[in-house]
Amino acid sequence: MLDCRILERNFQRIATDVIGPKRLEAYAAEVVAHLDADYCYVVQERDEWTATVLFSTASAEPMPAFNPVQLNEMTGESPFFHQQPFVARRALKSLFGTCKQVSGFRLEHYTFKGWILIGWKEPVEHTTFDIENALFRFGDKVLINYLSLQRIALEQQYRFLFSVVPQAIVLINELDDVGWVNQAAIELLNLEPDELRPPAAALSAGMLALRNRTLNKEAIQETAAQLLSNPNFMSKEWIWTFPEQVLSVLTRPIHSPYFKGRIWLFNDVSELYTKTQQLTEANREIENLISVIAHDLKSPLATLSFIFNFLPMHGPLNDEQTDNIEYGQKTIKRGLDLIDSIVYFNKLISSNQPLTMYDVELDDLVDVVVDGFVAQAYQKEITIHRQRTDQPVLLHTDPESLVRVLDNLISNALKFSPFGRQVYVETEWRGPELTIAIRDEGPGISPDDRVKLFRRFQRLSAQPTNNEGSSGLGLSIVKSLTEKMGASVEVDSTLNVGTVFRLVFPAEYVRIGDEEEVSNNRA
């Protein structure tokens, strides 16, 4: 009976004295000597029909892949097999063509599947227990060696990949006692050179020192408090500013079978941040300039309007003069409307003031807006159809903003509708959401126009049908105000059929009111 304690001691000596790929070779030589064998192979199963020899004591040259069907048949339900006499079929002849006795041990691991194979040219008298015991012990060494080499290979890949990434990357496990960093993070956190796995204390000190150098500590502390209270916290646009640079910081948890912890990514956005600040300042100056020009234009336009009104007082005017004055007044009104739109839009986008939100009875508000367009619709022989919900609805909104949005949408529906068509203003439920739809029978919106629909000062291909004016700001105002009210705006359009603009209010802003509530809101 073989003494496996001697084999185990020799294995321990090899683990201490031998490093790298030579270690597997030393383990195999020890097993061959222990079992008086002639051949030893480590075979990896790639798939059901393919296996490759990872290691062989018979030859240093790579051996071709083969079909492992005979090995699977010999293994059966037990991981160990022993055959004497052994007859090698075609697939195994290159390995054991001269062997009369073969033993093997199946390795089953999520990272490695295969066999350890031992062959004898002549039969030996070792018991199957001794052979299985030796192969079992050798199997552990094979798996450990394979995993060790895999780890080394992955670490080398990790070093290479993360060394070329310009962002500083930090990985910290869930216990905060193990960390990994790349070269950029070493420089950013002032860690020991080339120490990709710094001590936890050094890593924590580096992170704390970095945060203490920031200029916006209070803002960072607010976000850090969320991180401490929520293990699943993920940062969005977390900016750390320093005297010499600006960092965008992303952090999120990692939950996988192999690693649980958190990743930090520090991206230098100094140049982008500076350009953004410059563009913001330039835009602010442009908006201020537009506002000043708009206000300054109001005075001469008002003077012209006064002169046109004063002219008939000097005596009767002929038809041509009267038409010219009317045309001049219309032009002045368009200019004043455009100026009002510009001033309002500039105020809208530059102001951070919250809207004044409270419950209003929706049908009454929409009816008032629609009534204001009766005369304009009459001039073009357009009928405005009004559809209400079955029950009175209380909408939590800013009435002034909602009126302005509806004004713009109904005005557009009338402007772009041909004479004699229909316009529909419909309030209806869509599941728990409430929608206000303004539908026309106009020319529709082309695909090219759809992409620029809500941009400022955009002229679309469709034109008003009665020489009405358009500032190019109405839909921009609609989108901005709708989003401020917590709603959204949708557009459905078919060329030569018509367009629907639909305001969608989430369920939390809407409720069905009883008669007393509705009466109070009307009052």
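Residue numbers count along the first chain shown, from 1. Under this definition, the rigid core comprises the largest set of C-alpha atoms superposing within 1.5 Å between the forms. What you are looking at is a predicted structure, and each value in this text was computed from that prediction instead of being measured. What changes on going to the form predicted together with the partner chain:
- Annotation: Cα of S56 displaced by less than 2 Å between these two forms, core superposition.
- The Cα position of G206 differs by less than 2 Å between these two forms after fitting on the rigid core.
- With the core superposed, F11 shows a C-alpha displacement below 2 Å between these two forms.
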Second form
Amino acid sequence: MLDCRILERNFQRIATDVIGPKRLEAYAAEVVAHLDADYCYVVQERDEWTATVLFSTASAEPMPAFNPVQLNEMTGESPFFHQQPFVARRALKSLFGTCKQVSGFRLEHYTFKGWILIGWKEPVEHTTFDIENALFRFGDKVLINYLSLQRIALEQQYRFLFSVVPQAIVLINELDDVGWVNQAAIELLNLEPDELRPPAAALSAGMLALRNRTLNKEAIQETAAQLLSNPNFMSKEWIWTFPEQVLSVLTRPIHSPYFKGRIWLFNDVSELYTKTQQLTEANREIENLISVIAHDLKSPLATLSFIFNFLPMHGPLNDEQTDNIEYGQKTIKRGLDLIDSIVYFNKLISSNQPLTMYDVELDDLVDVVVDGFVAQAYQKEITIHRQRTDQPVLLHTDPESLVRVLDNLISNALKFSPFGRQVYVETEWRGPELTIAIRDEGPGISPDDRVKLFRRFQRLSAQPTNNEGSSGLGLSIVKSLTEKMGASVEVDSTLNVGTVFRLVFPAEYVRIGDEEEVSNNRA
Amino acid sequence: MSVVKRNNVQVLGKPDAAETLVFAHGFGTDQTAWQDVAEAFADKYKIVLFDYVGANEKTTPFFNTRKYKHLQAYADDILDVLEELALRQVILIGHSVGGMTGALAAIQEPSWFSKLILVNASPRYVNDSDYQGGFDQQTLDELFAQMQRDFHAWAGGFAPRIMANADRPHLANGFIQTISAMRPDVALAIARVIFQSDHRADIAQLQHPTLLIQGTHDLAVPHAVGHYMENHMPNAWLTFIDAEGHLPHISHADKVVQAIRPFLLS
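Having seen the form predicted alone, can you show the form predicted together with the partner chain?
So here's everything in the complex, that chain up top.
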């Protein structure tokens, strides 16, 4: 009868005295001595036909992989097996070719599957109970040893992995009072040097101190409030601005049965951010410049106009002179209109002023706009046709902007239509959406032109047919305003057939008005 | 699962025959390479055909670089098959590296084999001072690099040269197909193991009567290799057959059968 207490005591001594990979060797030597055995192996099963020897008392040299089929056959219902007499089949010959008795214990852990094996050259008298008892205890030591080595290896891999990324990474563990950080985070949060597992308190203090240094505290506070009220809060590009840098912060919770916490990732986006700022600034300067130039151009033009007005007062003018003055005045007017458009467009894109939206009766508004073009249409022998919805519609919109958009589109339709054609202004339902279409029988827009249609100052190939002026700004204003109103603009065009510009208003801006409402909301 | 499935083992021929022929294929082919030769013996022998792990789509799932890093692992697989089918005293007929692997198996378990027939086999492919293996290291490095760059393009160039017999292009095309059935990374890993192997010391231990069959014109295995083996193996006879290419069992099956037949009866 073997005394397993001696074995346990010796195991305990090893656990305190021996460290690292040597420990397994010491345990194995202890078991071999305890059981008067000759060989001890720790074997890992890699797959059905492949097993590798992790540890051997027989040889320090690596042994080739072998087929564990005989081990699998010997392992029955119970993890322990004992065979005497034992005959090694082919695959086990290199391990137990000289053994007449073999015992094994199957280890079945999700990170480690395999066996611990003991071999005797000659049979010994120990009971199987004693052998199983010793192997059972040894099995625990093997597993713990394997797992702790594996954990060290994993930790080293993590350290390496996270030390090479430029981002600062902080892992908060809600179940434990230590967190996990990488070197970049230690520097960012001003934590204890080289302490990759800082106490939770130090981490919170570091994060708070970081937040307190930000320039955009209020904005951060607002988002932080969401974080406090919602444990599942996630943020991807939360901008923290500092005098010397800008951080984009990612945070998300990690919830698994084994870990509860939150990951924080601080990404330095200073360069990107500064570049964007510079670009925005440059853009703003250009817009300002345009505004100033436009205004400055206005006054000489006004002076010119003033002078032209007074020319007839200096004496009678002949017909040619009168015609020239008239042409001059027209040109000045066109110049002033262009300047107005530029100033308007600049204001439109550079100001974030919301529009004044309210319910207007649509037919009425469109009629007023169309009426304004009757004279111009008449000059080119064009008829403008109106088509309405069955029931009056109330549109929630900014009427001033809508008028400007329609003005532009109808004026374009007339401008580019040849003499004697038709222009249609149609209000229609398209499912729940409302559309206002301005259709002409003009030259159409070539595919090349369609790409640049809504860009500023684009001159397209189609030309006005009656010497009308064109600033190249009209359609860009249409697009900006339409989008500000929450609508969109579509174009359909066939060369030599005509073009349709269609404003599309989503259902939420449109409703069918009853009579009283309609009359209250007339333009 | 049984190793019969792992190695896609087929048992054919005469079920109650006294003798069993185990056919082992070489690199870039699978058991179908032996079709014509095996058929010639199916009336009198039990025939065992199998695929080495990694040779084709069926066996590739069982490939891992941990195990298959030397030819011994493939020899173990042959022994697994014989063990599971309870076959003893078999006659192993192996082509190229399949033959060398069979030799390693027979050295490990001598009583499981009675005779060996090695077709265009080689214990070492790389030249070494006095030894002429047919390849120098630089050529091999270039070959591996090509395999890695574009496996299928490499196969398209390699197969016709190794198969030869340009007057019968379907042979090279068939070889391209069986090479291409290998997963490129697996093929590269196996090719490295084969071409870097050196079993000159091992073959000296093979006591079994062994017939060495060699084609007269083989780009992969020079005549010197055949003579080397005959001189260094205790119980081997070398016979040349008039055949072009490294795969005479495919291109000149009749001649291979003729060479094998008297040896089986001896």
